[in-house]
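Only one chain is shown below, in structure tokens, and it's the form predicted on its own.
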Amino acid sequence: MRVTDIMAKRMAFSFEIFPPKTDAGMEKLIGKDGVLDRLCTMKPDYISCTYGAGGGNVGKNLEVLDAVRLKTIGITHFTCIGNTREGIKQQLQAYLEHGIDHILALRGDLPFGWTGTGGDLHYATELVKFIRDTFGDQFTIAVAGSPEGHIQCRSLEADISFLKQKQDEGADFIMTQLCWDMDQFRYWMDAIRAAGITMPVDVGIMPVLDAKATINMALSRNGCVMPRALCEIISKNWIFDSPFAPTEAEASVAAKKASFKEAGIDYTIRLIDEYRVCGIAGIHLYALNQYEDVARLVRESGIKDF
């Protein structure tokens, strides 16, 4: 079964997880009755696992995906930074041998100070073409889509043209980067369809649970617009150093964090509602290697009954 076959029939539902750095973290995620087992009680159509830009955690990535594929379809993130064509070929062959035949093909975030990938391939478009030329139809290939434009791309129009090129090179579906600006997302959906991009769109959604993580993901990673409603939640529950207020007591900070999480969960559910009426093919929740809050989001948003 391919993810695109599921999307042709109904809206898909999936999670993103990441490989922990420690053995204790791995046990918590993929051990018996761990987070992965609990996430799979919600019967996701697939689970993706992130991959370090330089492939530094490829071993743990594959270990996590070995556990995932026993329960559902596994998708590996894969970048071309610092790698040769032969190295990429060998790594992708290893994934196939482990039963992982879905891939999110990425250039990857360049380490600070780098001006190129330091490898044989320079862009995700080249990686998609290489996978198709080398492996034919053995892989289902997802590619990243940026509704606000990639932070390093010269314009939204250029970004959409590169997305069309990925489709032309053989990509199968789009997994979007973070976007909270629904007006921009709707504009982008119209723009990619007008450009001849017909690939299904699977929307990546980061649950709003922690103020620091929310700000970090939006600004340091993606340069995302933060809508007024989200900014208000952060402002009303401000926990960071301020020259206009004394240092807060720990109990006050804890109360604000709890208040932020409640407001953030409500905000995320409303966001999911808006996405679901935009003609998307799937909801891809960043599970953040957690269960309780994610399960609550799935249940209260009505994505899945379980």
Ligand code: FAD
Contents of the next structure:
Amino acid sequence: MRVTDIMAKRMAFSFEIFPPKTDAGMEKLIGKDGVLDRLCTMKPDYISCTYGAGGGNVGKNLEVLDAVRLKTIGITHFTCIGNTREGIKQQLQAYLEHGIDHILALRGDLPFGWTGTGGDLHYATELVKFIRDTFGDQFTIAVAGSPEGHIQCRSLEADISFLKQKQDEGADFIMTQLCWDMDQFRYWMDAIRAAGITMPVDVGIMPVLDAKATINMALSRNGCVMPRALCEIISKNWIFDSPFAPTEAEASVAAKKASFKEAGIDYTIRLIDEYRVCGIAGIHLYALNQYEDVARLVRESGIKDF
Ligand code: FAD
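Since we've got the form predicted on its own here, give me the form predicted together with this ligand too.
Every chain and every other molecule in the complex is listed next, the one we just looked at coming first.
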């Protein structure tokens, strides 16, 4: 079964997880009755697993995907960073041998100070072409889409034209960068369709659960816009240093974190509602290797009955 076959029939529903760095973290994620088992009680159509730039955690990425594969379709993220053509061929062959035939083909974030990928391929377009030329139709290929434009793009138009090129090279569907700016998202959907991009769009949703993580996800990489409503939630539950207030007591910080999470869950559910009427093909929840809050989001948003 291919993810695109599911998307042709109905909206897909999936999770993203990441390979933990420690053995204890791995046990918590993929051990018996661990987070993965519990996430799979929600019957996701697929689960994707991130790939560390430079291939640092490839072993654990494959170990996680081996566990995913027993329960649902597994998608590996994959980047060009530091990878030679031969290295890519060998790694992708290994994925196929492990039954992983879905891939998110990425360039990867360039480490600070780098001007290129340090590998043989420079852009995701080249990686998509390489995968198709080397492996034919064995892989279903997803590619990244950035509704606000990639942080390094020279213009949104240029970024969209490269997305079209990914389709022309053989990509099958789009997985989006997080985007809280719904006006921008709707504009981008119209713009990619006008550009002849017909690939289904699977929307990546970062649950708003923690103030620090939310700010980090918005600003540490991609300069994402935070709408006023989201900024208000952060302001009303401010836990960082402030020139106008004394250092907060621990109990007060804990209460604000809990209050932030409640407001953030409500915000995320409303966001999912808005996305679902934008002609998208899937909701891809960043599960952050957690179960409880993610399950609550799924249940209360009504994406899936379980
Ligand atoms: P590209 O599509 O190659 O684009 C990179 C930049 O180059 C853009 O500005 C684009 O406009 C420009 N460009 C593209 N093609 C050309 C061309 N032919 N000529 C000139 N300019 C061009 N990173 C990880 O390291 N591991 C992960 O697991 C991971 N998972 C991700 C999951 C999702 C859903 C998303 C959206 C991103 C993920 N990333 C991950 C981050 C991703 O690697 C970065 O956003 C990276 O900086 C760009 O990757 P890309 O595939 O979008 O690059």
